[in-house]
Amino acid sequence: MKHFIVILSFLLLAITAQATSLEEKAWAPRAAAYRLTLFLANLDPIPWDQIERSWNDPIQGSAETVSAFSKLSNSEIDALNEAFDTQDRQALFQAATNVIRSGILISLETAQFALGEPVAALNISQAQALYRSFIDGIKAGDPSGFRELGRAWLALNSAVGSVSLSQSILPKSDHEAFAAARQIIEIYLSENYPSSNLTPRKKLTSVPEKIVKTGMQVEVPISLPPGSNIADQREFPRLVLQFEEAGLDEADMPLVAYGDMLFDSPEIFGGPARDLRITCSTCHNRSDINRDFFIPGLSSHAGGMDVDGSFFNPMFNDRVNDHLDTPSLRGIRFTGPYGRDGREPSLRDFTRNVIVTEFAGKEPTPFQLDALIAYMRQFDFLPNPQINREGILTDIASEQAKRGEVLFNKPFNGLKGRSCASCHVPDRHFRDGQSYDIGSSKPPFPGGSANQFETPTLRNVNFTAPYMHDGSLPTLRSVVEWFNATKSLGLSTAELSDLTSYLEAIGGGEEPYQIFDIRASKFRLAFDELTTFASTLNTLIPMQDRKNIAILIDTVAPDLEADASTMINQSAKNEVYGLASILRSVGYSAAGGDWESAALKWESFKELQSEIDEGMY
């Protein structure tokens, strides 16, 4: 019973993204080199270099902290190296591929001369790793297959049998059983994943050979390579919302709460975005950062990534590998132009743009976008009490932090007789709205012209770290740094390090992070947003809006089962599912065009949430 548990699981990995990302299994290290290297070498162009990384250093997401070369043969690696040599796709594919079934192969055998002995269970555990490289394949071009397999992998555990140093009375080792299933799995993978001859692929997929030769187009749910973390970071930056402030509920604002939600959807995005559940607060996680934001071949370090390159939409791949840093979103009201460039003069263009360009969404209608807008400028600063109100510096601020106010305020001859203030201009949020070529970035050519940026703002920079459109200065220390060496500025140590203070002075702020305890808990903070995201049933019901209600349904339905899991009160967690079964079927009857049964049913799930509301923690 043990092991039919441990294969289940296994076959089970696969879990639809959501929202709430939930943390993926460890990939054992040739199998990690794998994927990513499907992820990598259907890019456009494709970074030869990182895959060529993926195999010879550790990958982050292993279950092991070694490189995939070092599991390899001489041959296996001669392989691998040659196609990186000559930038081979398909050779690089059928030598990856190799790798994997004959790893496969090699542990099912050990296993078997092993069986009875306790490492027999550990080979076939190593050969499992490794088809899971495999399993998303099969899985969608041959479910005969897939199921054929599966029942081959427990039959596998079932007979692998086993030893106990007690000597008590275990399961024997059944030997014909192991050689039976282990032959299925063999032929299956000769057959699919043959040691030459790979038919030419247009998207590199572990979908099975004889499927890909019958021409059947096969559609693989989209995955993240090993490394990828998309998921909120850890510590939650804490949300200050202008109403919230006021003392307003967002329950009453209902074109804000409909903002709220479609801040937090994936379904206003195109795919692959959508189908991996990415969301505008994936990457401005609370109207900040999300600091551990990371995918391998997109993004160059954690906190942002490439937002034109081809993965998620080919039509604006402008083929250049420019990692942009994720802007933080606090106070954006005031923060204009918007785009690291500048290059959208309105929040109202600069959203479309986000949605439409980089991540292939369809149109926004304009009420979507004016109740993005609504909501995004409720967003503020962080209150910071060691400024005022013109940006200036209170009596609290230390004094190493005033002498540096002083030096911001002085013109430099490498300036060209300007101030830090003359663009970070104190009493407008430390901005001045305006794009420059300060020298962080080369021109695309000999002789060409650099690209601008605009003037960041400098209030609660200190929890934005990295720094630079491209985040390539790791702190505000390193900034002063870079500015005095390539502006000639002069400044002597201490001078740096006064200048250094005020920076961290002007862009501190008051609990920067969300504190949570047993009641204020994650889920009770992710409930009341969901709850209070449902409310605006209240005015599209009426309006008999089918085409946002389905949208707002599937956000928020999926997002509430999976917050379930992450409930302390697990107890609770059958009335979140019956939450959201009710929340389902007003989206059945809003489609149907059923509206009184809509109605009828949305006061059925407000009477629940106010029946279980006091256990949602």
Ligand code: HEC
Given for the second form:
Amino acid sequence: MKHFIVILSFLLLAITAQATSLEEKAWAPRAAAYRLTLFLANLDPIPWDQIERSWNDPIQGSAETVSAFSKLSNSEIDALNEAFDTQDRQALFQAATNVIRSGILISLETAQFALGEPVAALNISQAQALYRSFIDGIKAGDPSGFRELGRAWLALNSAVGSVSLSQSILPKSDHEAFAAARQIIEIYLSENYPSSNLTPRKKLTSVPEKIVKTGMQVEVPISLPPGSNIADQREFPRLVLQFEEAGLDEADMPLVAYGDMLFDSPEIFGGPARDLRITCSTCHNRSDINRDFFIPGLSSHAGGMDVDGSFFNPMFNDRVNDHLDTPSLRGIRFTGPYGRDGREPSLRDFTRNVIVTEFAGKEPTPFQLDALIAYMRQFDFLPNPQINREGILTDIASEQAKRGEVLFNKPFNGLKGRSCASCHVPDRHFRDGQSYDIGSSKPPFPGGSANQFETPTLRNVNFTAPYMHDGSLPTLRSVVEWFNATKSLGLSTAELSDLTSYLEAIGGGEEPYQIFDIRASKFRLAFDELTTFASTLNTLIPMQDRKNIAILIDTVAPDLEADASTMINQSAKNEVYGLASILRSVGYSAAGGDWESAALKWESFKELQSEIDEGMY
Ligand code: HEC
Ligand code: HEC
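Now show me the form predicted in complex with this ligand; what you just gave was the form predicted on its own.
Entire complex below, previous chain first.
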């Protein structure tokens, strides 16, 4: 029985882990540096300065705020520095691998000398923290070796464990067991992570050397390096949908509901994005932005990334490290053309591009694009009672903001006779659909021309700091100061404050973040969304649309299961698993072409859903 429970909870854990990115246990500094190094050295071009920093500076998401270098011997530091200086990828791989191997060996040796003292256990846990950075490669390439090593680590721990219980001298048998287990690990590491002549690899991984030498193709599951954050941001932006304001229900709008599902589905992407379960929502969280999104090497700061880099789709790598902050999609139907540079007039073509070129997905069907566009066209700005329909301040705005409004509309020589309002046109949602080089970016290479950027809307701008395409200005005040300085506007300190106050007034919005309580919990919100997605089966089953049914179910069932663990009402968790399992069985029937059974099972899903509805929080 006990075993059964262990296995069951392991399974649940595995399911949860794949569907949402739970916060990961912190990495030991050297292990973090090794993982980050491998990730960065697999990018093209390789960000050498960042690799160097990952050993010199403490890494975000690692267990201690010390640099990996502080844990190394001089010769290890020399070997790494040599690799940085010569930008030699193979030498880097060797030096980094040596750090981990010898770190483990030294800790095990120290532990054996200290057997019988508490410090032995500490050394074993340090060794295991380093070994963790090899695990994915060993598990994928050499499962039986992985199990053997697993037993050896257990043996080490139990040999040490018996000391702390008795606080006495360790029996001889424990010394022998420890030595035997240590030897297994030592031999494995020496054979598979040799101190020189590691076989060069196209993609750097921790797959054991003996497996690499056989030439066997090993798929190591994609993972992100320490410090990455692709979970939803802590503050949950409030989503304002046009049809809700009109009193309509999404479940009665199958195309919109299906688009909503696709917006939340990793299944439309290919390659790493799909494996990592990244979706449109991961970055454009609830039509707004996920300001916590961060992947080292791809993002220069949280809230965006280089969308045409090598990681997600090597085919469309522009080989320039050009981070862009994720734009909010609120009011997207009013804010074309699309892309920070305004290169694409069609929302549909832009979206296709995101799926196919940025995230290596298959060509979407016309229906899928229709659905995504129908959904995105529902995104509205947060209501803002401080402005009227023409974008003019209303009576409730402050006097200071009203003084700023005058400045916003005033022509300046430094703006070539234009005013702020001639580009950020108030009755056109404070944008004009044009692109300009306002001096906010540098040419990508010497002699190149600087990028033009499209005038961004200023609606709801209070919630999208930092500002400009690259997030280079932290606050609205700093944007005003930037214009004042670079365009010689000659504004006084009081005028700078007035203009800032105006931007804050037009950039406001009611209830920007979702408010949760016990019943209106995060789970409840997710449950309502997921069951709305599922409601499109009302249309898809009669249409016998196998392909879209499969995408729907592969998106919704794992999410239901993953979200169940976040329920406040944990006693109703099994009912959610039950619901997910009925949904999967609808999928099996549909895949097998048994439409009658699919329809029956779908009916039983709806019955169960309404039965359990009250406890879903
Ligand atoms: C990894 C984060 C990320 C993901 C995932 C992502 N986007 Fe974006 N999105 C961005 C960034 C960054 C930009 C700015 C890109 C540019 O200007 O080329 C952007 C731009 C856009 C724009 C243009 C907005 C404007 O005002 O010009 C649209 C529309 C858009 N994305 C839709 C989507 C859709 C639909 C999906 C899913 C199919 C998606 N995005 C997935 C980060 C992301
Ligand atoms: C010639 C057209 C033009 C004029 C005039 C202009 N802007 Fe802009 N504004 C832009 C463009 C283009 C950007 C985007 C630059 C970038 O992304 O690097 C921008 C960005 C901004 C942003 C940042 C928005 C965001 O979401 O990042 C603010 C705030 C802003 N402008 C306010 C002003 C104010 C205040 C004035 C007058 C002093 C002004 N702008 C004048 C075109 C203009």
